[in-house]
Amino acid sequence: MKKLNKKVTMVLVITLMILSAFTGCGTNQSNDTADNLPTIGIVQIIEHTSLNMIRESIVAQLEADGFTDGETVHIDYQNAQGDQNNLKTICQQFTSKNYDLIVAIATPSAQVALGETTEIPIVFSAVTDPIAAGLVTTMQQPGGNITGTSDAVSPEQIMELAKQITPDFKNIGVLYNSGETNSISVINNLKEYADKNNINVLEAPVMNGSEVQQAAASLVDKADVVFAPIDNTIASAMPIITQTLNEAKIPFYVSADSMVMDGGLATYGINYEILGAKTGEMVTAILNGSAPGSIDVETMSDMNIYINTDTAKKIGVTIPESIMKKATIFTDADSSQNQ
């Protein structure tokens, strides 16, 4: 029996030594990779066309710059599915594994990521007002461990476009999530424009996606047109909103090209693929040694008109030829909801 116990003990010791040897081989890196490739964590607050376009464009730009997932870099993409608790957990995982860089898509993602680390470089994208969001104090060389791109648009310019397409409106219905810093900033700008032009703003704020349909329906008998900022809750509920407003023949002016793609009537805004590419360039610069705080936060200046001609037909609106000549045209076939 004693000999048997000695044999068992020896086997256990040898087994532990072998396991220790394998465990110690290549796992000293805190980001859990078995090689020396940098690891990027991409966190996205929710799934919708605008943010998906940004993420895909970031990855494409990184590949163009020589950073290909699985070959020259590791990319860990995580989606919080609109849940703030998920978002925090994801960012905590990225920081606990000491990833080399975090890409935070949309304002909530950036705010949570920055709350978890002031050391790991963070590049944000689609943050309308980075200063109001508390991410930076200046757009030029912001300092610290963060920089990124803004998707700020002008509600005044969008409303001026609306005047050309559907003139003489006096009541603007507004759909937005009252908990999103981005949206509040844009709505405040819209109110300033409305005051100067004797236009009423009818607010229909929501706190989550379950409230969107009722909020849209509440505007049907009151609003001449409806406007939405670049709002993640609204963008993710475009099919519900467009169905409600199209049936009522109410023009829906949005703030992103992807929201027009998903059924909004029109906007004057930025190209989200370009925004993503610019974000990717910033990631490349940091991976190549630049300090994030030395890179200016960039707001896109290349603005375009976007029109959904199928939506125009559904609500009986004729787009002036002068606008059609300058516009990028979308139809229902372009919507991510059909893909």
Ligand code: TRP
Second form
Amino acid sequence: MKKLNKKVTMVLVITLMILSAFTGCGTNQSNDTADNLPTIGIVQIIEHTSLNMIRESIVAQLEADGFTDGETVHIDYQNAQGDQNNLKTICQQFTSKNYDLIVAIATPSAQVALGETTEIPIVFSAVTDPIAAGLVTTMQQPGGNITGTSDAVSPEQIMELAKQITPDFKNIGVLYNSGETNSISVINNLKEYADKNNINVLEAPVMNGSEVQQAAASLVDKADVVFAPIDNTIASAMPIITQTLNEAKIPFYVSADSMVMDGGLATYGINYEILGAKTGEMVTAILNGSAPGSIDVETMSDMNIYINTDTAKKIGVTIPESIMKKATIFTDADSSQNQ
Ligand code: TRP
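Right, the form predicted alone is done; let's see the coordinates for the form predicted in complex with this ligand.
Following is the full complex, with the preceding chain placed first.
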């Protein structure tokens, strides 16, 4: 009897050991998959044209570098649908599964990811102001577990472009989400510019997407032109805004190429495909052994003018020939959001 008990116990112990090896419980494995491929978690705050484009460009660069999803790497992509609670849950899952690397697309995702882990490497993408967002304290070799790319733009340059297209505006309405650090930092720069140039800034802040339509409508009788920073909430609600502003024939100056594709009148901005590729290169370097903190945060220097000629027609604005010559032209057909 005693002997049998011992045997049963032995079998049980061995079975448990085998089971735990398969499930990963009690072992130090770096992800939750059965193979030994590295796992990358991609977290995106919301769906909009630009963030989708950035994500696709990151994944394409990884593939070009030999990291193909399902073959040489696992990619777990999650979208928070604009909800901070979802962001937290996603980042907690990534860290509890001990993923090898987290790619955080846009400022809110990066802030939440860094709040969850100071160990797992984080590569952020398209963060307008990584220092103001509290992600890094310096752009050169930031140290710690984080680096990434910035899509900083200059509101001064966008305003200079606006002056050439629609001169003599006095009142500029500003649409943004007051919870997005990326927007606050651009708006502070805009206010400095406005002060120097005798322009009134009329702020129309929102807390979430459901408030956007009313905010746009509130500007109609007061603003000569409207401006939006690189704001995720505004970018995801472009059709609603452009409907209101186009009807009122108010020029809408934006901060990203995708926002011009989706009906904004014009911007002077960066190329997000290149930014996505740069982000992908950083991920590759880290998977190949570099420390995240040893990689400089990169900003994009390649800027272009973007114009939507359908919007110009709708609001009766003629774009000067000198600008048309230099600009990348979009029409409504380029929008991926339903107009
Ligand atoms: N820069 C934004 C951020 O820091 C993210 C972003 C990238 C974005 N491309 C955009 C926002 C285009 C609006 C439109 O969160």
